[in-house]
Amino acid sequence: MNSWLLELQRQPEHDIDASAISLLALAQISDADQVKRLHLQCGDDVCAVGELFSVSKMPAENELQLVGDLSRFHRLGMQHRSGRMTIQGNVGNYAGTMMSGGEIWIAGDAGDFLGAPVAGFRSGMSGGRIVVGGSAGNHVGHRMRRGEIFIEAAVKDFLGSHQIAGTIVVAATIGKSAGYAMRRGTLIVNQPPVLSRTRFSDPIEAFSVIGPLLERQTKAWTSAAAPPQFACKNVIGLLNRIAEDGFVSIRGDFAVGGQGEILFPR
C-alpha cells in the first residue's frame, strides 16, 4: 500500500469536488505521473491534481498526507476505510463523509457538514475516527451510525443532528439544536447546551465508568499514534474533568423517540 504526499502549490479558481483525492485509490498506484494526472472537478471544469499539487511519495504505510489550505476542497476522505489521511491546514465541507474506518486527522478548521452524507445518501459516517485541531462548522456527525469525532475547538449549529450512534466529543462553544432529531448515539460537550425542553430530559447529574473510560482510551491513541499537533490536549482537559468531577446526562430527542445522550462536566 504506497503513501503519498501533496502539497498544495496554487489556490483554485473554483470550489473543488476532492472525493477523488482518496488513500485508497491512491495507495494502489506506483507512479508519481498517474497521481498527477487523476481529475478533479473544479466548478463547472475539470483539471488535473498536478495543475494543483506537487506529488511525492513517502515512506510509511498507508497514509496520504496532504499539505496546505483546503478550504475549497469538498469531500475529502469521502468512503475512507482504512489507514490515515493527515491534513495540514482548513478543509471544506463533506470531509469524512460516509467514511467507515481509518483515520482522518485535520490540523486546521473543518467546513460543514463533517463525517456527514452527501446529497442522496442517508447514512453518514459508520466508523473510523476524526480529529479536528481547529474548529468545525454545522451539522457535524450529521446521521451518523458508529465511530468518533473529536473537535478541538468550537463547532457551529446542528451538532449530531439526526444521529443514529457513535460519539462527538467537543472541547469547546456549541452552536444552536445540538442533537436536533438524534435517537442514539454521544454528545459529550463543554457546556450546558441550550435544548428544548419538550425534547429532552431534565439534566441529571452522575458518575459512571464512561468519562475514565474514555478518558484512558483517548490518551491511549493520542500517545500512541497521533501526530505531535494533534496532541487533543483541550479533549482530553474535558474528558478529565468528566473523569474526576462526573458529568450532566440529558437525554432525547423525544420528538423522534430518541435516546441520545448528551453529557458536560457538573
Given for the second form:
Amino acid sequence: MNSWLLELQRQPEHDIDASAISLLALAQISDADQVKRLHLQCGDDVCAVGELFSVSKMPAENELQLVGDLSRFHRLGMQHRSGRMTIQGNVGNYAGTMMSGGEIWIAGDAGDFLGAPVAGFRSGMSGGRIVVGGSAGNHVGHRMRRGEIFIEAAVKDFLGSHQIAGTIVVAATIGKSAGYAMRRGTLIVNQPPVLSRTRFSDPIEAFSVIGPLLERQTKAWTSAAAPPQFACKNVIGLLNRIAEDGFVSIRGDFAVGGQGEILFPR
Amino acid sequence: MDEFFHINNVRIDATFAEAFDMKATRLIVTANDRQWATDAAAAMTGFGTSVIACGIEIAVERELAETETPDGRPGVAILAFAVSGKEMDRQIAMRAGQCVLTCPTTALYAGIEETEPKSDKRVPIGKTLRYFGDGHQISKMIGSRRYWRIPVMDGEFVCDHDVARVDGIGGGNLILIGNDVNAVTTACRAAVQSMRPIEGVITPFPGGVTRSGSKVGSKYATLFASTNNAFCPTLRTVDPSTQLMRDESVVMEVVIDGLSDQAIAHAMRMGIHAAVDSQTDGGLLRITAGNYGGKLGRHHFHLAEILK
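Can you give me the structure for the form predicted in complex with the partner chain, which would complement the form predicted on its own we have just seen?
Below, the chain from earlier opens the complete complex, with every other chain and molecule after it.
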C-alpha cells in the first residue's frame, strides 16, 4: 500500500470532481507519473492531477495527504474504506461521500453534504470517521448510516438530516433544522438546539454511561491516531462536559417515526 | 507417592496437577459505586463453582480501579470457564440478564482484548439482552465496538454487543493435607489469598477451596463425577485406593482455572509458598495435586517443576 503527498500548486478555474483522488486507487500505484496522469473532471473539461498538484511519495503506510485550499474540490474521499486521508486546508462539498471505513482528517473547513450520498444514491456514510478542524456547511451527515463525524467549529443547517444511525459531534453552533427527519443516530451539540415541538420530544435528563464511554474512547482514539496538526480539543472538551456533568436528550424526529437523539450538556 | 521433598517441614509430593481445555472469557462489570459493582459481580458469579452441576465456573478475577474500566467507574473483572461454547453463551446470557442488568447503575463490558482481525468466536451479551428493551433499545457503535443501550428504570443499561471467547484451562489444583481442620483452613486461605492478585486466574469454589474434591465417574451410571475416595480420611483404612497416610485426617483442595499455563503455574507456585509459610503449628503435613494418570487433560503442572 503506497502513500502519497499531493500539494496544490495552482487553483483551478472551475469546480473539480475530485472523486478520482481516492486512497484506494492511489495506494495501488507505485509510479508518481502515473498519479500525475490521473484525470479529474474540471467543469466541462478534464485535467490531469499533475497540472494542479505536485506529487510525491510518503514513507507512511496507506495514507494520502493533500495540502492546499481545496474548496473547489468536491467529492474528496468518495467511497473511502480504509487507511487515512489528511487534508491540510479546506475541502468542497460531499467530502467523504459514501465512505465506509478508514479516517478522513480535514484541517480547514468542509463544504455542504459532508459524508452524505451523492445524487442518485440513498445511503450516506456507512462507517469510518471524519474529523473537521474548522466548520462545515449544510446537510452534514445527510442519510448517514454508521460512523462518526467530529466537527471542531460550527455547522450550518440540516445537521444530520435523514440520519439513519451513527454519531455526529459538533463543538460549536449549529444552524436550523438539526435532525430533520432523523430516524436513529446521535447528534451531540454544545447548546440546546431550537427544534420543532411537534417533531421532537421535550428535553429529558437521565442517567447513562454512554457519555463517559464516548468521551474516553474518542480521547483514546484521537490521542493514538490524530496527526500532529489535529488536536480535536473542542470536541474532546464537549464530550468531557457531557461525561462529567451528564447530558440532556431530545428524541425524534417523530414525523418519520424516528428514535434519534440530540444530546447536549446539562 | 514415592518421590517427594520438603519445604518448611511440609512434604511436597513430586506429582502433577492435571488440567484440561475449557472455553473462557472475561467480563467487566462497572457501577456508580463499588458497592453496586461488587453486588452485581457477587450475583453473577453465584452458583458457579464447578461445571459438574453449575454449567460454568465463574468468579471475580479482581477489582478494577476507575482508571481501568471503559467508563471510568469502579469495576470488577470476572472470569468465566465452560466446557463448550454453547454452554458459555447460555450461562453468560442468563447471568448477565438476571444479575447485572437487574442491578442499579451497572454496565457490562467485554474484558478480552480484541484481536485484528476480530475473533469470530463470540459470546453474546447485548446481542441477547437487547430484546429486553422491547424495541426501545439503541445500538451505538463507537469505533469498531458496538454497544447496546437498554432503557431501564434508573436510566439506561449499557453493555457490549458481545465478547471474544478464548481458550482457557480448567482444573489446576493443589491438595492440602493435614491433621487439623484449622491448620489446613489457614494454609488454604493463605494459598488462595496469595493467588488473588494474579491476573488471568480464578479459584471458583467457596473461599477458593473445596472439601468435596471429585474423581471422574461413579458406580451410579447417571453421575459423571463422585467423591474422591482416595483422599477421604474416613475411608483411609477401608478403601484400598486411599492415598492418605497415617495422621492425615483433613484434606482440602484449591482448584484453579486460568487463561494460560503460565498463569496457573504461577498461581500454584504462589499458593504452595504461601501455604507452607502460613501459621499452621505443624498441622499442615503435605501438599499434593490431583491427576488422573494423564488421561483427562493435556495440561500437566508438576509441583517439582513449578517450584524450581
